[in-house]
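The chain below stands alone and is given in structure tokens; this is the form predicted alone.
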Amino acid sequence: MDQLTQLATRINFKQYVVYIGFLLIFLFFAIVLKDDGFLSTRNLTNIILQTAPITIMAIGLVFVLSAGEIDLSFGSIVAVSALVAAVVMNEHSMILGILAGLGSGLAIGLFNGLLVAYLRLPSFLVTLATMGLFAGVARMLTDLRSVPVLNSTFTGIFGSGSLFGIPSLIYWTVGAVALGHFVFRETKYGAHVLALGDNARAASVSGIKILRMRLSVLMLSGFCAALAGLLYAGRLQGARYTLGEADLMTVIAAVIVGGTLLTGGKGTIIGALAGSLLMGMLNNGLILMGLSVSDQMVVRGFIILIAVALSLRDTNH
């Protein structure tokens, strides 16, 4: 009994918090819904697929929480990506098309960073201000329409199509986590983000460019967007201003309920994805029971509370 005491004490719960709660929820969907299809293939699938933008944008968010920083305009960067992508994909070519989008993610975050690290404003106030700013874009670059995307190719690439049955969403999911876990774990970029969010002073005293690792993160956080933003135009076969404007609590909550602190330093790519999911399933639940929109807003801004309470109560202790 002892031993298991000393056990029990050993181990820090709170890092599995996420994947306790993911198996807590699901059990209780599972036996509440039975009835109504949440365990089926198809469903179970339709969550993997609505939440891999999801799981994008949170990888980008690790890495910039977890440098000390923060980005809340990766919303609207997947609007502006996915319209712009479209647009140039429609009148030019399907690489011109990706590139666009890809590189106007880019720009944004290159443009989110340069007033971070050089001018040393701060990063919530400074994404909090573009968030306003590339939705107001996005809703200009064509005049509130929703553009078409024709391409079969780039439909079937980035959001419908499939490859030995997997979806291609899926591919993208794997593929993306895997690397973002392998550079933020395994990588000299990795530990400099880390080093930075847990104390910046130290981190520059040690050699670390403190100034380009600000910038490169807001810029990661840029292109995971814009990424996200081409797997919604995929799967939905169309751009519109609307995309990802619902998507920053979500993604904030995935993040931090899967372990990533506010205050830095600390981070969590495989918690990130947990947490995605676990997000996901809970909305697809709630929908399946009947709940409002605002219902549903409600139970995420409670969990959202409680696992930034946790993440504060984590670093005070």
Second form
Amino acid sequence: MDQLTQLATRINFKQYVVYIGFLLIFLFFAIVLKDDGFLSTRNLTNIILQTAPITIMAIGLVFVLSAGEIDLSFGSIVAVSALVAAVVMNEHSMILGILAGLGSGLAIGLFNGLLVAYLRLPSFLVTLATMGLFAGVARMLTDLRSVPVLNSTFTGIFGSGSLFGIPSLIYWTVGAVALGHFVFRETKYGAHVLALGDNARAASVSGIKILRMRLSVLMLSGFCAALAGLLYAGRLQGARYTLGEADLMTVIAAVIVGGTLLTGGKGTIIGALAGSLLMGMLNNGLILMGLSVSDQMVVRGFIILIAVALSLRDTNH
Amino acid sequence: MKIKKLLITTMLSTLLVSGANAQTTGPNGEMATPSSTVTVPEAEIAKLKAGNYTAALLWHEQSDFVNAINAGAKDEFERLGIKVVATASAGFDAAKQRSDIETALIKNPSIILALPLDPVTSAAAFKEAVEMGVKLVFLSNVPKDYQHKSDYAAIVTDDLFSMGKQAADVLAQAIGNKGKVGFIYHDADYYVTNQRDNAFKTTIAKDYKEIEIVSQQGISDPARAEDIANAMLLKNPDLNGIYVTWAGPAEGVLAALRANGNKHTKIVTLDLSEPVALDMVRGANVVGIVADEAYELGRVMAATGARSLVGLENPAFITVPAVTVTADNVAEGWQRSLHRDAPKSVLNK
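Here we have the form predicted alone; I need the corresponding form predicted in complex with its partner chain.
Let us now look at the entire complex, which starts with that chain.
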């Protein structure tokens, strides 16, 4: 018995809550919706495609939260970059459009980062303000008009195409998660991010350039949001000022349910991927169950609440 | 109240064109067909019931207005033996709308009813549904370059022109077809309010020669309605009537009239609201509220989809009439618009 307890302590079930929750919900939908196509390859692929931009944004947010900061502005960055990319692409070339889209995300991230790192303003307030600021910019850019993206190479690479029968969004998801996981877990940069989030003073004493780190994680988040914006533009074959607006809470929920701490010092990219897929699966399964929209919202809220409660229980933070 | 509805419909930039002097017409100039003429013939109902058909309702948002449309569609589908297999709300998010369509298509619905969030991004979003042969019935908007019959069954919308015209008629009648009126319009590039406001103005100019619009004031923030009405009344204390662009600001205008002890200036506004209706049934300033028939919008969307399934032709562009609600027909008007009882306070006066 003692051995079992010891084993349980060592395994630390909390760490796996998101995976266990993911499996339980998957099994639930697989049984309840077995005649409704939930398990069809097309539906399971849909879930991954639909969550690809969420996953990419979640990767950026894992770095920011692990460093002890927060970014609330990424939804607005999505819209700005998608619109900038679409406009530049239509007037110049695809390459310039992509560079301009990603560049605008980096630039907004830099703006956030400079205010947080060098003016020592709290990231919560800075990004709360820039969220509104750049949502306004997105509206101004094209005067609320949607911009079509007609370049088939672009839409093929970013969202609508496939290679060897596998949709491009799956490559983006797998590539971004693999790269994010590697940088987060295997490089000095990832270790420094965690050290900063765990104890900024100790990190500073040990020689980590904490201001530069704060700047860099917010730029990384801006870049990820911009990439998500390009994926939306490719998938929808157009850009619109509302893109990303509704994603803030979904991405934060995915990251937290996945096991990243809001207070910094602990994060996981694979967990964020599982959290993101969990969110997508909930949306998908609850619609397939034929629930009314209000019922879907209530059930989704309860499940997220349970997942968050389980993954955060017993922490001393 | 219906700000969200207004906002969404304003996004519909390539929308249903209607000139200030014209009736509501379709995106390609199609003439409007009244919804009452679009029904499913009794003879086809058995065929529909035997067909095991299904439908998905993929709305753009959640609101009182959408709830009434949803109820109208569901009741009609139930009557025709068509099962609703999925319901979703995109919350104004074009990406979520695309996901909702993909998810709903897993259940192979025969019909999809939806409001395409915007013509550009909706074109790609609904493409798969078109390719699968799903009968699409659109509310108020159409994806770019989509063709009637080959891509969609019909577009259904409010008769915006009639809403403004009926508001002019009810106000004119209340003031004896002559006098001075104020015009509080929505000062923004919003299709729905712009069309309704213009229709009011056009009707007054064309049909009521002895009524003069002596004061015009735009409003963008409903919270400022009271100030605007105060200023208008200060300059024109003898106003016989005021048109207010929708019920939210009308509540502010009523507050101004009450504060001034003004009982002679009549008010007309659009969209149902309990406080405005209460003033009306008490015989105070409000003489009429013009509303759309949201429940009927849902019914006719469902009927159009069902007609397509059995190979019946549909008109390209269908409009749902406006209903003028006065103190005499408030219970019936509430039923016609939202298909539910008017609030108790209004019914009990």
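Positions refer to the first chain, counted from 1. What you are looking at is a predicted structure, and each value in this text was computed from that prediction instead of being measured. For the two forms, the rigid core is made up of the largest set of C-alpha atoms that agree within 1.5 Å on superposition.
Core superposed first: is there a CA shift of 2 Å or greater at L291 between these two forms? Yes, the C-alpha moves 2 Å or more.
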